[in-house]
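Take a look at this single chain in C-alpha cells; it is the form predicted alone.
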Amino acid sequence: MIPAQFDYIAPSSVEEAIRALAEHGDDAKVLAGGQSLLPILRMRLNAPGVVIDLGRIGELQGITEEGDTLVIGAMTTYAAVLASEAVGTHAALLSKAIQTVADPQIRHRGTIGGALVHADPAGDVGAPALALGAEFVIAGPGGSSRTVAGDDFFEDLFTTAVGEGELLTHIRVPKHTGWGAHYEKFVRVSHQWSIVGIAATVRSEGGSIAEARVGLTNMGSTPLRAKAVEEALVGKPATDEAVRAAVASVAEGTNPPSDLNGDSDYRKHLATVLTRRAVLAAAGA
C-alpha cells in the first residue's frame, strides 16, 4: 500500500528539529531509522501531514566515552553499535542483544534511539538498556535538556518519557568493564520479535556472582528489570542448582501478553528457564 501524502523536513540540527516539532505539533512524525514508522505509513495506520527526518543531524550519531560512561547518539545504527570496540568492551550486553535483532539490512538502517522511543515491549534493546542502568538525555524547546533514569523512561506500551515537542538525543550507559553478558532470546522462527528475551550481565569473583543485572523482554507492557532476582543472585556460586533457585521467582509481578505465540503462563515459564540459561552463560558457567 502507498502511504498518504505528507510533507518532508530534514533538519540539520536538534534545535531545528525541535522548532519543526513545535510548528507542526500532532501533525508531525519523527523519522529515525524508519524500520517501525515506514511500515505503519505504508499500511496507513497513521497519516501524518509532516515527516521530520533526523538522519542529517550529525550530533545525534556516534559513540563516545566520558569517564565511566559510554554516550551513544540516538541516531546511531545497530550496525555501528555492533562495530564499536568500546561497546563490546564496556557494555557487552548491548552488543549481545543487538546481534539478535532482525538481519544485517535492518541493523544497518535501524537506530538504537528509534527503537527505544518506539518502546515496543518485544524489542530487544530496552531490557539491556535497563539492566545496564542507562540514562536517557531528552532535548526540548528553547535549548532545554533533561536526563531521565532508565526506571522512569518506559511508561507504558509504546510510551516513554519523551514528551510532545521533545527528542531523545543520547543514551548514557555506565561502563560494565569485565562483566560477562548474555542475551537469551526465544523465537519460533529466525528474525522474529522476542516471544521472551532475557538480558543478563554478571560480575564474577572466585566462581561466585558478585553483582548481577537482569532485564526482561516482552514480559509486560514495558521492558522490565528483575531487581529481586539480581539481589538473590549476589554471593551465589555460578552453578546450575544455585542459579536455578535464585531465579525461580523472576516472573513474579510480571504481566506478559497472551497471543498466537503463547499465553501468559507459558511466557512466565519461559522466563524462568531463559533467565537461568542467561545468567549461567553470563557467568561463564
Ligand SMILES: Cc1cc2nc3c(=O)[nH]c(=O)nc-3n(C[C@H](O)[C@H](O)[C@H](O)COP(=O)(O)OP(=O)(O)OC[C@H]3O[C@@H](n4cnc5c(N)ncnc54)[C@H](O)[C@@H]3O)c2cc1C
The other form holds:
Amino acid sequence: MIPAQFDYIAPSSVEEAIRALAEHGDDAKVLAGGQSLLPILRMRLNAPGVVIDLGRIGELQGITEEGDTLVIGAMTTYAAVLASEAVGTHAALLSKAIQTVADPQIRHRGTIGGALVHADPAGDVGAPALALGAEFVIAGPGGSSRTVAGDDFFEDLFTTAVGEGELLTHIRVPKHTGWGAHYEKFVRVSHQWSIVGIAATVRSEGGSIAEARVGLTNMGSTPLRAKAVEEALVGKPATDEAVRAAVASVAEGTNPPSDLNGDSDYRKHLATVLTRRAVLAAAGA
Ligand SMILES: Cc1cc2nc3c(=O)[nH]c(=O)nc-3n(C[C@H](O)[C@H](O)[C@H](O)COP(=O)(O)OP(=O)(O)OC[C@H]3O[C@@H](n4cnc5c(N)ncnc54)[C@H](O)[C@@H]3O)c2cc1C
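Show the other one: the form predicted in complex with this ligand, since we just had the form predicted alone.
Starting with the chain above, the whole complex follows.
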C-alpha cells in the first residue's frame, strides 16, 4: 500500500527538529532509518501529516570515545556500529547482537536510535544495551537534555522514556574492554525476529567468572536484565555444571508472550537453555 500523503521536513540540527516537533505536535512523526516506520505508514496504521527526517542532522551520527564511555549517535546505522573497531573492542556484546538483526539491507538503513525508541520487545539491541548499563540522552524543548538510565528507559511495549516533543540523541555505553560476549538468538528460520534472545557479557579471571551481565529479549513487554543471575554467576568456574546451576532461575519473574512461535512456558524453558549457552560462550568455555 502507499502511505497517506504527508509533508516532509528535513531539519539540519536537533534544535530545528525539536522546534518542528513542537510546532506540529501529534500530527508529526520522526523518521530515522524508516525500517519500522515506513511499513507502519504503508499499512496506514499511522498517518502523520508531517514526517520529520533526522537523516541530515550530523550531530546525531557517529561514534566517539569519552574516557570510559562510548557515545553513539542515535542516527548511527547498524552497519556503522558493526564496522566500528571501538564498539568491537569495548562493547563487543552490541556488535554480536547487531550481527543477528535482519539482513544487510536493513542493517544498512536501520539506526540504533530508531530501534531503541521503537522498543519492539523482540528487537535485538535493547537487551544488550541494558546488559551493558547504557544510558540514553534525550533532548527536549528549549535546548534541554536529560540522561535516563537503562532501567528507566524501556517503559512498556513500544514505549520508552522519550516523550512527545523529544528526541533520543545519543546512547552512552560504558566500556567493557576485555569482556567476552555472546548473543544467543533463537529463531526457526534465518532472518526471523527473536523468539527469545539472550545477551551475555562476562569478565573472566583465571577460569572463573569475575563479573557478568545478562539481558533478555522477548521475555516480557520490555527488554529485561537478569540481575539475580548476574550475581549468582560471580566467582563460579566457567563449566557447564556451575553455569547451569547459576542460571536456572533466569525465567523467574518474567512474563514472555505466547504466540504461534511458542507459548510462554516454552519461552521460559528456552531462556534457561539459551542463557547457559550464551554465558558459556561469552566466557570462552
Ligand atoms: C523485514 C524486517 C526484519 C527485521 N528484523 C529485525 C530483527 O531481526 N531484529 C531487530 O532487532 N529488528 C529487526 N527489524 C527492525 C529494524 O531493526 C528497524 O530498523 C528498527 O526497529 C527501527 O530503526 P529505524 O532507524 O529504521 O527507525 P524508524 O523506522 O525510522 O523509526 C522507528 C520509530 O522510532 C521513532 N524514532 C526513530 N528515531 C528516533 C529518535 N532519535 N528520537 C525519537 N524517536 C525516534 C520513529 O518516529 C518511529 O516511531 C526488522 C525490520 C524489517 C523491516
